[in-house]
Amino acid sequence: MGRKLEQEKGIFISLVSMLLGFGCLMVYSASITSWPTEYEQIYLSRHMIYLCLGVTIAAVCSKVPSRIWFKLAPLLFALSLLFLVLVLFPGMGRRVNGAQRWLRIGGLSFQPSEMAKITLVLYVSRLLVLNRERLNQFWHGAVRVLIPPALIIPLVMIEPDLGTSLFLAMGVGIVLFSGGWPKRYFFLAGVVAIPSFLLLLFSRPYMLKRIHGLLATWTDFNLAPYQIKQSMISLGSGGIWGVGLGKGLQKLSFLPEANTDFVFAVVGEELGLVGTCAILFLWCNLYVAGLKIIKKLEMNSFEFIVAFTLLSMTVIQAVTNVAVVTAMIPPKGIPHPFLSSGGTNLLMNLASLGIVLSMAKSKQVEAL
């Protein structure tokens, strides 16, 4: 049984490596401009630095026993909360395109909200396990478990970053679902969350504009948002086989964020439908392989909840990026895991999969 698990982990790691290798290739190709300079090498070098750091972090995370993650969850959550507060302070938070999401310390900058995707999952999973026998009690089962997301998510929304806020809420939802949260609490949470979301939606004109832009993409293409229009042109011009690696034209100052949020469109233009389907094939197999390595974990255990949630969130982020690029959901800046140019998102996605491997081989944590 141990040998089979090691083989399944090997397949899982191989699939991640294939996506990472594909990402290096596409980051370099997508960074080429109409006036080739040394910037292509600079983008690739920066990506490789983050990649090496991310692989190192993933390797370290995979060696940490689940009982350590269980004990560290409150501290890591508190650290994320502190960073999210500091990012809102002038001089510490870095504002880009109207959003203050990056925390600058010395010469380094990173997004605390990306770190919160992991720490919130760990902490809520811990609370769920500790209160397993008292989930039917409203205070222990609902209020205590929902306090952490109630602290984190509003801070992310203030930045503002609605997309990440929804992603964090979705992660908490997966934790609660996989942890056996009583169904009546989901109903109560929906009663509160849905009207709140609609109120927020109608209070932010730019959010309604994005929805109208999405509808225009399929009704009157001339009225579609610029980035979605260029993305669809990229995908369409690639056809089945693509125009050839490095030969795409849309990335030459037409397609915004070609090496980050819209790198999948570059894949579609240069490698065609075959290339995009290959990427989706790798992701499907990665998810299946990940589920296989955690299938022996006890349902509702800390290890299973954390591993299933982090694995699912990584795959869902990839699916969401593809949905944005193909105009299936409103445009939102979200990187494609392992393919987009490196940064905090790459580091945290690799750390997430490292934790998945850690949970897969750890003994079950006994609730205190």
Contents of the next structure:
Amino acid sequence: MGRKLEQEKGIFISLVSMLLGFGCLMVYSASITSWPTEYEQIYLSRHMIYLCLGVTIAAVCSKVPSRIWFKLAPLLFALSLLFLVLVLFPGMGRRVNGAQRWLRIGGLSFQPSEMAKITLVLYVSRLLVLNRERLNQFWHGAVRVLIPPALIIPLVMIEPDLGTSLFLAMGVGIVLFSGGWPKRYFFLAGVVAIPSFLLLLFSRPYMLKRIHGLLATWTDFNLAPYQIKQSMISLGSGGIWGVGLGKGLQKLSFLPEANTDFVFAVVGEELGLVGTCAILFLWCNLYVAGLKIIKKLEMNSFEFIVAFTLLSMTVIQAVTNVAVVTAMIPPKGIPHPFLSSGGTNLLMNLASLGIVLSMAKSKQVEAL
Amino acid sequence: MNWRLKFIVMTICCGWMILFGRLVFLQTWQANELTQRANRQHTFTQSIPARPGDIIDRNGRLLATSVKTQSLYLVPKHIKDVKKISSQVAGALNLNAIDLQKKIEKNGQKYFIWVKRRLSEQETEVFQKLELSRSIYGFQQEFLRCYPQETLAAHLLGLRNIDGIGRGGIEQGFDHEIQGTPGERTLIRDSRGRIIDMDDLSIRHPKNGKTIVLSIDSVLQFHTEKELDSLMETWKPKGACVTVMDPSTGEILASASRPVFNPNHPEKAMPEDWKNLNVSAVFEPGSTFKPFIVAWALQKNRIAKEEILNCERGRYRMGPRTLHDHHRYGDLSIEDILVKSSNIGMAKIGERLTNKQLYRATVLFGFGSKTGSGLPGEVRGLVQPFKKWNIYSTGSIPMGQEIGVTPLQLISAHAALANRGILSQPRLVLKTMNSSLVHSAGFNLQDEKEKRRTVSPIIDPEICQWIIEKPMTEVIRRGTGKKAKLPDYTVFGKTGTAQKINPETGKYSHTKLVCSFVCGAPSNNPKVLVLVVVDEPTTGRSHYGGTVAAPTASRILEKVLNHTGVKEQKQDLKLAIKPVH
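Show the same protein again, this time as the form predicted in complex with the partner chain rather than the form predicted alone.
Next comes the full complex, and the chain you just saw is listed first.
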């Protein structure tokens, strides 16, 4: 029994490692520029630093027992909230492309909204488990559980970072849905959230423009936004077999953000359909392997809800990124987990998988 | 797992399935279209210029050649301080700074505008001393066409324009051969237009142009032009031209026209300078036309060599009009009709021939159609359609009126007489060679006999020999062409003085004349034929072919005979070889 779990964990970790290895290759290849500059090397070195840091964090996270996570959840949540407030202050936050998303700590920049992806899930799960018996009471079951997201999501939204806010909302949704939140609350939340979302959409013309751009991609290619056009050209010109690793021309200057959000397009050009499908295959297996290691956890436990949500969110992030790159949904700044050049995102994705492992182990401890 | 979890897992799996389908669609179904788009934005095709072929004379002397030069372009998109750059560049290259600035600003979004093409070495050097950033300019190699002999044979050569296209002369007529085929290569660029790689496999090397060997001899051409220039100086005509031909082959040994242009500096030329009178001037030949009619009348047995015709003492009524001669001639032999150039005598021969035969003779000698010299701008001359010929024609055609000819047509027809009745196309191009002269081991005209051009016998050799050796030789000895006598050679020839039609009155002008003179030597075996045509001489008094054109023609003739080393076999004329039948 225990051996089998260890075996499944081994498979899970191997799959993550394969994606990480793939990521190193692609970050290096996608950072090549048309005219040699020192940046080519810097990106890979930076990625390596984040990778080492991330693996360490993941290892630590996996050793932390679930009850500690349970206890720490409010504190971590409060910390994220603090960072998210700090980032909005001009002296603290760094402004890039009109959005204030980064905190500068030492030499590295840090994105508090990425951290919130984990802490929000932990805290909401904790609240849900604590209020398990009172879920049908409106105050305890519905309102109290929704207070944390109601605090965090608007903060992220005004950075502005719509993509991450939606993602956070989705995380909360998965926690509640898998945690057995009554269906009527979902209905209620939908009634409130959907109109306000639409209102928001129409109040920001640039978002509408993005949606128009997406529709244009489907009807008249020439009208599509530059980034999407280049992304599709990169994928298409790879064909089935690709032009060869490192030989892609698109990343050299045509494809923007080639080593971060659009790294998947570089895979498409250089490794072709074979490469892109290999990544899809890895992700599917990763999900299945992840589900297997948490299978034995009790469905409504804190451990299971957290592990299931974090695992699913990581996979959904990959799905979303591929969907953006293939022009299935409007562009929003979501990197491909493990493949995109490092940063807070890489750290947090590794941390969440570390937590998944920790949750799986906790059950083992209790069983003994 | 409960249904909620299954729902989430299934949703995610569905997402993957849809994306899988999408990827297959993009990377197989749409791969070709998207690859083409990718290629379009990554690559561009650059042409590699082919070196235009040289033009050389019959002895291999260079008349036109091409040298490699650099042409400068700017990249307006990368220029930040337009004003500074344009004043710097304009200063170095002697351009107008304000014009250049406007040009750069107008094309601000472009990656390529020409600044100056085919820079001299000095200009390149001065420009490079500016040490501008490599991202804002570039050089492209182009060939500069050079005419080392300057104006020599300019009308025959023509020139290449700034885009390397032949304009006028052989440059245009043989443009296809001279130009060569440019090569091509595919360059890979980034989104800023910078070239980052070259696709070696796609390279197509240029095919250099062929070398054209002309029949002219530049030494003879030089002397001919010198004589023509002194004629221009003496008589100040509107224009003048000379052609020197070897009648036995039809090869043009020299050909010049005035006014002239310098192909190295086309911008300085006046519009009338471009015209090559030898092929594009149409004039009434006058008396120089008479020998053809006599030859045809003899050929058709309408007259006999020994015959005597009554020239009516200078007045002859022919239908509704009266013809006049300069002198009141009585009975004249056929020979003397030509020597004294009697219009009435010729009109009577015309009556014997009738319009039908006159027309045949005109067409047979090549008038009214192009000679096939290959020179652009050649005209057909003017021969009325036969149905328009009337009683006037019967009198006018024999004395060389009512017909327009080009100098080249005229000398070709005379060459037929001198060549025992065989009309051959004038030849200007001896051959085309694949290799540049510079690279070929040796120059030998004999190694590649080009197929002969169209030739057609039109008159009996005996009749031609008689016309050349008797009346046309007598013209020089005692007739209107006395000024063309040469001490060492028996010269034959014919003068012509034609009145031009005044465009205002529609009648013949008494002051605007075209003086022409055709002569050749030696009479018993013609080797050289020279035609001089002078359009509207203005200075001096006596404007006749024999006074204006003949001295120049004979000096040219003598020079050519000496230069080519023609030796006359002095024989009694009576013993002249009878043509073998």
